[in-house]
Structure formats: structure tokens, C-alpha cells
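This document opens with one chain alone, in C-alpha cells, the form predicted alone.
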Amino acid sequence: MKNYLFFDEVVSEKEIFSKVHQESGDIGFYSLPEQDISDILNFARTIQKSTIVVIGIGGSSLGAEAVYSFLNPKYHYPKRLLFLDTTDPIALSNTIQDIDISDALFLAISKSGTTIETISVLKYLDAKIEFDANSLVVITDKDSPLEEFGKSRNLHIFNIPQNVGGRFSVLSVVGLLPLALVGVDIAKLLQGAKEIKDNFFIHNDKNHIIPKALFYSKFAEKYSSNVLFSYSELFRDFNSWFVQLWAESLGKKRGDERVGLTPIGLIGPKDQHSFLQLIMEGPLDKSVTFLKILDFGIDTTIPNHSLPHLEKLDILNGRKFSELINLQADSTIEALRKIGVPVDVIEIDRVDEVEIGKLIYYYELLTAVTAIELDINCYNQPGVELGKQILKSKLAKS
């Protein structure tokens, strides 16, 4: 994985390394690449059921979904991974109808153990199934109400590290267990994450995280929106994970001041035919990161085939689709640079566990460093909590 910056780099502040080092002793996601995963792997080997169903929302589901949807089209894992992450009755019903209950293992995931959406779905299913140790696993904080429920049913329980927040938890048991259960090589995920960690802490930020974070913080008002332009359909769910990570971590009050960097996830080349117009000729208030795959691992080629009246487009003949999509990305990059839009490019080598592990840890680290430079708390979400409190009040009154 390589990151190229095409905007003026702000001179790195030496102090930031000490700030990050200090934070890494207290915040759990930093150390996840070195964790012991033997309990996860040993449990996964005992499960024969062909469908794994995550009951969870936000940080409890988005990370695993991002990794699975990136890898599964290539690896075609022998087990399915499904997500019950909504209270939309139609979507919920359609997903549940697609599950053979007798051949499914459900994972109830909630850090607090009281997430309204998760518990509502759990209640609905338990009334139909009456979960037991063969059908349900609980992943939650130690001593949470959900853990107590799990103990009452003698369920298998995995605890989330106390100092790992939900949106930073994909490389913890929250993401690793469901991924391991369907066949993802989670050791390679952590290997990729460890490489990014070492590049930052040992090899002096080889991926330009600090200059990029400093740019974002210095120009937060001028470039208030950050676009992730991902050139593969494989990144669609990764974009959703990025949006939560970036928005919930960086949209905060700093005293009486409101700060934030609005995340926008796009998929190329589709959004070249829509949102790109706004970037090109709308307000110059956006920075853009392009995400590319160098080797798709498939050589699908446009044949040497002419169509009547379309002969001018024979320039496409003989080109691989993988070459075409990256030329589309490069052309858009060049167009944006010509009008002065701040651009950087992330290139990952191939579609595999190591590369997606790198990408996840890269963005977690970039988010944390940007928050340090913005002088905000990256790991709380008081705005989200207020909405939860109001919902519980409305439910109690109705």
C-alpha cells in the first residue's frame, strides 16, 4: 500500500509523535495488531454451521461487513456472513427469510450491551428461536447487561477490550470472530495492520499520515469536506465504514466552537457521472482521496470487436477492464489537480487480507492523528448519545 500526496505538505511537528505515543498507551485500537487470537481461532474451528449472522449496528457491524464484501467476491468463502443492522421492518424481514435458522449461528454484538436496535432484533428472534449455546454467541463489554443475559443462557461470551471503542473495533473480536467463522484469514488482517503500525511508529511515518493529518487540521475550514473516491465496487461497504469512523470521531464541539470534517464516500467510475460535476465546478471546499487497486487478479479484456457507428471507440479494444478503471481514476485525478483541488492517492497492491488490514489500520491511525491536531476527543460521541437518550424517553412514555 502506498499513499501519494498531491497537495502542499505541512512541515511535520515533532511533538505529534510524543502525543500519539502517549495516547497509544491508553487507547486500545493501537495494540490490536499484536493481540492473541488463539481463542477466536479455536472457537471458529468448532463451528460447522454454514450461515453466520451478525446482530449489531454501527461499529458492531460496519467493519466486518467492509472486510467481507471486499474479499468475498474473490475468495468465495464457504460460509455466508449476513448482517441484521436495521429496524427497517421490510429489510429485516427479507434478510431473516433468507436464513435457514437450523444451520445458522447468530452473533449478538453490542459494546454497551443495551443498543436499542440490536436488542430489539435479538428480542424478536429469541421469541421465535429461544436462543441457546448452539445458536447464539454474545460479544460485549464485561459486566454489561447483554453479558448477564448470555450467562443466564450459558452462551459463549467474548468480551470487547474496555479501551476499544465501537467504531475502532473491527480488528478486535467484534470483527475478527465473524470473519474467522466464514473463513477469512484474520492473522493476515492483523499482519497488514501491524505493517502500517510499524511504518508509523518505527519507520517514521512512511505512509505520510502526519503530513496528511496536519493538512486536514490546518485547512479544516477551507476544505471542510473529505471525499473518498474509491475505484472498485469492492469498496462500497468500506466507504460506509469510513464515513462512520470519520464523522463520529471528528465532528465535535471544541469549547463553544463546532469543528468537523464531513466525509463523503464515492465509487468510481459511477460517481464520475454525477458527484464529480459538483467537485469540478461547485464550491472548492473539498479535498479528495483516490483509492485504487493495482492488481485486481482478473484479466477480463475488451475484445477486438467493432460495433457499427461506434468505430471511434475501437481505442478500447484489447484493454483490460482493470487497466480501464485505473485510467479513469488517473484522468479524474489529473482533472482535479488542474483546478487546484487537494488530492492524494492510496494504492493497494491486490485484493487480499493483508491489504485490507493495512487500509483499515491506516484510516484508524489517520483519524486519531487528525483528532489530536484538531484538539478534540476522537473517542466519544455525545451528539449520538443525546439522540439515544431522547429515544429511550419516548419509548418509556408511549
Given for the second form:
There are 2 protein chains.
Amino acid sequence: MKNYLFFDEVVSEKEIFSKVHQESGDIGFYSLPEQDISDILNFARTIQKSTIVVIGIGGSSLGAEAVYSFLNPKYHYPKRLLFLDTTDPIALSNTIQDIDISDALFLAISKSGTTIETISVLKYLDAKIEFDANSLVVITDKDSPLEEFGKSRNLHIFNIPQNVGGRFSVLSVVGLLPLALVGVDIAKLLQGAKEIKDNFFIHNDKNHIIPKALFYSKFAEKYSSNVLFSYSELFRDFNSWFVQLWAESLGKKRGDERVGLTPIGLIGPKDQHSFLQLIMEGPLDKSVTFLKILDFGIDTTIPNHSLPHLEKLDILNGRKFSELINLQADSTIEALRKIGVPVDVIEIDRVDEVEIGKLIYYYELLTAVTAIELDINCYNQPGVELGKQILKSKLAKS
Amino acid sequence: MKNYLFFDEVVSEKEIFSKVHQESGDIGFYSLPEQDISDILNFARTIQKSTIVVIGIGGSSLGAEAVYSFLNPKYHYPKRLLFLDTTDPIALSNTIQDIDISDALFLAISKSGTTIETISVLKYLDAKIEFDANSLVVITDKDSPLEEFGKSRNLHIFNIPQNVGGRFSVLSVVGLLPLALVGVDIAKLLQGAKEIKDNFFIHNDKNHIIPKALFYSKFAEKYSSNVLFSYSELFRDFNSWFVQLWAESLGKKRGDERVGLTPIGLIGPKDQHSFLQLIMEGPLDKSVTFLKILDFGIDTTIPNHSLPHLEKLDILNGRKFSELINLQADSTIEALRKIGVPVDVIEIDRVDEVEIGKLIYYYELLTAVTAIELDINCYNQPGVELGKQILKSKLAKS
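The form predicted together with another copy of the chain, contrasted with the form predicted alone above:
So here's everything in the complex, that chain up top.
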């Protein structure tokens, strides 16, 4: 994985490294690459079920979904991973009908243990299935009501490590257990994360993270939106994971002041036919990060085949599709740099666990460092409480 | 379908109605609700193939995809609709492997007839399949190179009506043919569109479109991002269609000035656990439209079933999931209104062709009226040309 910055306005690099170092002692996600995963692997070895179903939403599902849907289109794992992550009745009904209950293991994942969506679905299924240790596993904070429920049913329980927030939890048991259960090599995920961590903390190679974070924080008003333009369909759910991480970590009050950076996830080349016009001719309020895959592993070549009346497009002949998609990315990069949009590029070497592990840890670090620079708390989400209270009172009333 | 505005800053309604009326004589999408669809229906009746595959990208695919993925989870059409809308080698390979070629009808859709992505895939498949009138249909502008190619192979050709741009083309043959082929009642789609059109032009019920457009244009800098917060998984692809329509129509230069509004598509309740924190505590630069479904048709009830240690959540017992998701929307609406975010609500009565037809035409009208107010050209996309030129020179060179 490589990262190239093409920001025209250069920011001098300050010494925020020590602040990050200090924080890394208290905040849980920093030390996840070194965790002991033997419990997860041992448990996964005992499971024969061919469908794994996560009941969870937000930080409890987006991370595993991002990794699985990045890897599965290439590796075609023998087991399926499904997500019950909504209260939409049609979506719920279709996903549930698609599950052979006797051949499925459900994972109820909720940090607080009281997430409305998760408990609703759990109630619905429990009334049908009567969950036991064979069919349900619980992943939650120590002593949460969900853990107590799990104990009352003698379920297998995994606790989320202290000080690991939902949106930073993909490399904890929250993401690792469902991924291990379908066959993802989770040791390699952590190996990738560890490489980025060591580059940053030990080898003094900041992988551009500090200058990039400084740019985002210094120009938070000028470049209020940060686009992640990912050139592969594999990144669709990764984009959603990034949007949660960025929006929920960096949209915060600093005293009375509202600060925040707006994440936008795009997929190339599709969104060249959609959002790109706005970036090119609309207000210059967006930075753009391009995410490219150098070696897709699976590839096909456009044949030396002329179509009558379309001979002008014979310039495509003999190109691999991987070459074409990356040339499309490069052309968009060049066009945006010409008009002065702050651009940077992240290259992923190949589609595997190590590379996606790197990318995840890279973005977690980048988010944490940007929050330090913005002087906000990266790890809470007080803004969503009001809606929850209103919902509770509506439920109590009506 | 109903629309409620809760904008705190009231804008006086001006007389832009006559401008819209005038434009509607020249711009093609306005008159699509009245088109003759007998050719499309007659052709569709002759097709027995069980898989329909669109080869097209952007305006050539997003509209049909939005309608199909809104309706199919409820109606489960007997035929499949697939999209080859990328140059990603892994995604292409997986989709193509999923097609039984002998039982598939391909539709090559490109307005210009020279779209790089579409022609690449067409070349690749034609070298394998040797398309003929039995396997391929062409939808393109009159006299385009793709039409000429189609003639040389004696293919069935449908022309895109004049003055209908790609992102406004879902209610033309571009969207109607693939939808009719899988069994969507396209007459009802147009009936819904016609209702909105007549409400606007004849019945003088502007359905809030003019005040809403005035608000967006007047506060284009203050509220530079417009969020569509759709409370159902059914709207995932509709959100993408909206993002293209809004970004590509309204991100334009007005002389030397860059104007534009940034669309953001969210799905509820999922994104309550992601983006909502940023709207609640970040900069107040976003308006939010909530999109709700009143009657999902398919529904399930959370049972009267207590889980030990989770009895506090028995307030959910006996609720339908449709009730819960709409209460979640209402709670978020209330929370956002409390902090002064400009909010409006669109309610869809049910999941059917008429309602999605209304919604499409509503958004097309809203976009057109907003562009008139912003004094920009809604229907071109000059900003994407630079990237295309750079790509061509890269392809010619390397």
C-alpha cells in the first residue's frame, strides 16, 4: 500500500506525534494488532454451520461487511456471511427467508447491549427459534444486559475490549469473529494493521498520515468535504465504513463551536458519470482521495476485436480491464489536479487480507490524528442521544 | 405521496412557473409521461429470455436500477435484471459468470454510442458470443456509431428521444424497456409521473416544488449539502440515482462562478449510527429530506416476547417493524428540527410503480426548477470532458 499526496497548499508538519503516542495508551483500537486471537480461532474451528448471520447495526456490522465484501468476490468463501442490520420489514423478511435456520449461526452484536434495532430482531427471531448455545453467540460489553441475557441461556459470550468504540472495533472480536467463521485469515488482517502501526510509531515513516491530517484540520472550512473515490466495486462497503468513521468521529462540538468534515464515498468509474461534474465545476470545497488496486488477481483482456462503425474505440483493444480502470482513475486524478483540487492517492497492491488490514488501520490512525489536530473527542457520539430519547418517549407513549 | 416542509427561513414564492412552462416545450423529459409505449410493450411481449442484462453506465443504468431494486424485493419478478456497469475486472467476471448466455437478452445502452465502459464490455462479450438480433438490442441516439453497428448486425434498435439527457432518461425507453422486459408495469410508472406533472402544470398544486427549489437556490452557500435520508433499504439505488441527478445537473459554472449543491444519500435507520452525529453536531451546512414509506405491504410484528435482562425493551413488543422504522424517522426529524436544521418530509403511500413514478418525476421537476432559479444549464455536463480527453490520450500513447 502506498499513498501519494498532491496537495497544492503545503502545511508545515508539527509535532503532534507525541500526542498520538500518549493517546495510544488509553484508547483501545491502537493495540488491537497485538491482541491474542486464539480464543476466536479455537471457537471458529468448532463451528460447522454454513451460514453466519450478524444481528447488529452501525459499528457492529459495517466493519465486517467492508472486509467480507472486499474479499469475497475474489475468494468465494465456502460459507456465507449475512447481516440483519435494519428495521426495514421487507429487507428483514427477505434476508430471513434466505436463511436455513438449522444450518445457521447467529451473532448478536451490540456494545451497549440495548441497541433498539438489534434487540428488535433478536426478539423476533427468538420467539421463532428459541436460541441456544448451538444457534446464538453474543458479542457485547462486559456486564451489559445482553451479556446477562446470554448468561441466562448459557450462550457463548465474547466481550468487546475496553475502550474500543463501535466504529473502531472491526479489528476486535466484533469484526474478527464473523470474518474468521466464514474463512477469512484474520491473522493476516492484523498483520497488515501492525505494519501500518509500526511504520507510524516505530519506523518513523508516517506514511503521510500526519501531513494529511494537518491539511484536513487546517482547511476544515475551506475543504469541508472529503471524497473517497474508490476505483473498484469491491470498495462499496468499505466506503460506508469510512463514512461512518469519518462523520461520527469528526463531527463534534468544540465548546460552542460546531466542527466537522463531511465524508463522501464514490465508486469509479461509475461516479465519473455522476458526481464528478460537481467536483469539476461546482464550488472548490472538496478534497479527493483516490483508492486504486494495482493487481486485481482476476483479470480479463479486451480482445483484438473490431466492431463495425465503432473502430475508433479499437484503442481499447488488447488492454486488460484492470489497466483500463486504473487509467480511468489516473485521468480523473490529472483532470482534478489541473483545476487545483487537493488530491491524494492510495494504492493497494492486491486484493488480500494484509492489504485491507493496512487500509483499515491507516484510516483509523488518520481519523484519530485529525481529531487531535481539530482538538475534538474522536470517540464519543453525543449528538445521536436526542433522537434516541425522542424515540423512547414515542414508544412509551403511543 | 405527500411532502411536508419544515424550513425555518421562509422564502417568498416568486413567479418562476412561467420559466418552467417555457422550458418544458424544449426539454424532452417533461413530456415523457405522455409518450406512446406500445412499441416497447409489443417488443417486450416477444421476449422469452429469463435474464435481462443492461450494458450501460451512469444515466443508462442508474434509473432502471433504482426502480427495479425498489420494486423487486416486494414483487419478486420472475425475470432477473442485471447490470454490467463497470470496468472492474472482478465485478465484471462475477456478473458474467452468473449469466446463462443462451437464456439472456443483452441491452447495450449509450446515448452517444461511444461510452468507453459500455463499448469495452460489448467488445469483450461480442468476441465470445457474436451477438445477433436474438441476443442483443441497442438503445442509443439516432445516427450514433452504436446505432450504425446495430444496423450492420440487423439488431432491434430503439432511439432515445431528442432532448432527453441521460440522467433524465429513466422514463424513456432507456429505463422503460429493461423494466418492461422483467415485468414492471411501466404504464403505471408513467401514470405516477403524469400525476405529479399535472399537479404542477395544470392543477396549480406545486406540491411544494417551487418553494423548495427557491430555498435550495437562495441558500446554496449556507446549506451547501442536501441530504436525502431514505428510511428503507429499498431506496439504496434510488439514492444513487438522486445523487447523479442532483450533482451533475446543479454543479455548474455560471460565467466564472462555480455554483453547485452537494447531494448526500443516507439510509435509515442504518445511518443514524453513522452520519447523523455529523448533522447534529457538525457545521449547520446541510438540509435534510426524509423519505418514508407509509405501507410496506410486507410486514412483521415484534412479538410479545420478553428476553431475560432485556425487559426494558418490552416497549417494542407488539409493534410492527414498519411502525418502528417510521417512528425512528419521526424521532430523527424531531431531533433535527429542534436544532434548526431545514427539514422536509416526503411520504410514499406504498411500494408500487405509481408511487416510484411520482417520486422520479418529482425529483426531475425539483432539479429543473432549482437550476432555473440558480440560472445554470441543468442539462449539460462539460466538466467531465477533460478527464475523457486525458484518458483518450493515455490510451493512444501507452
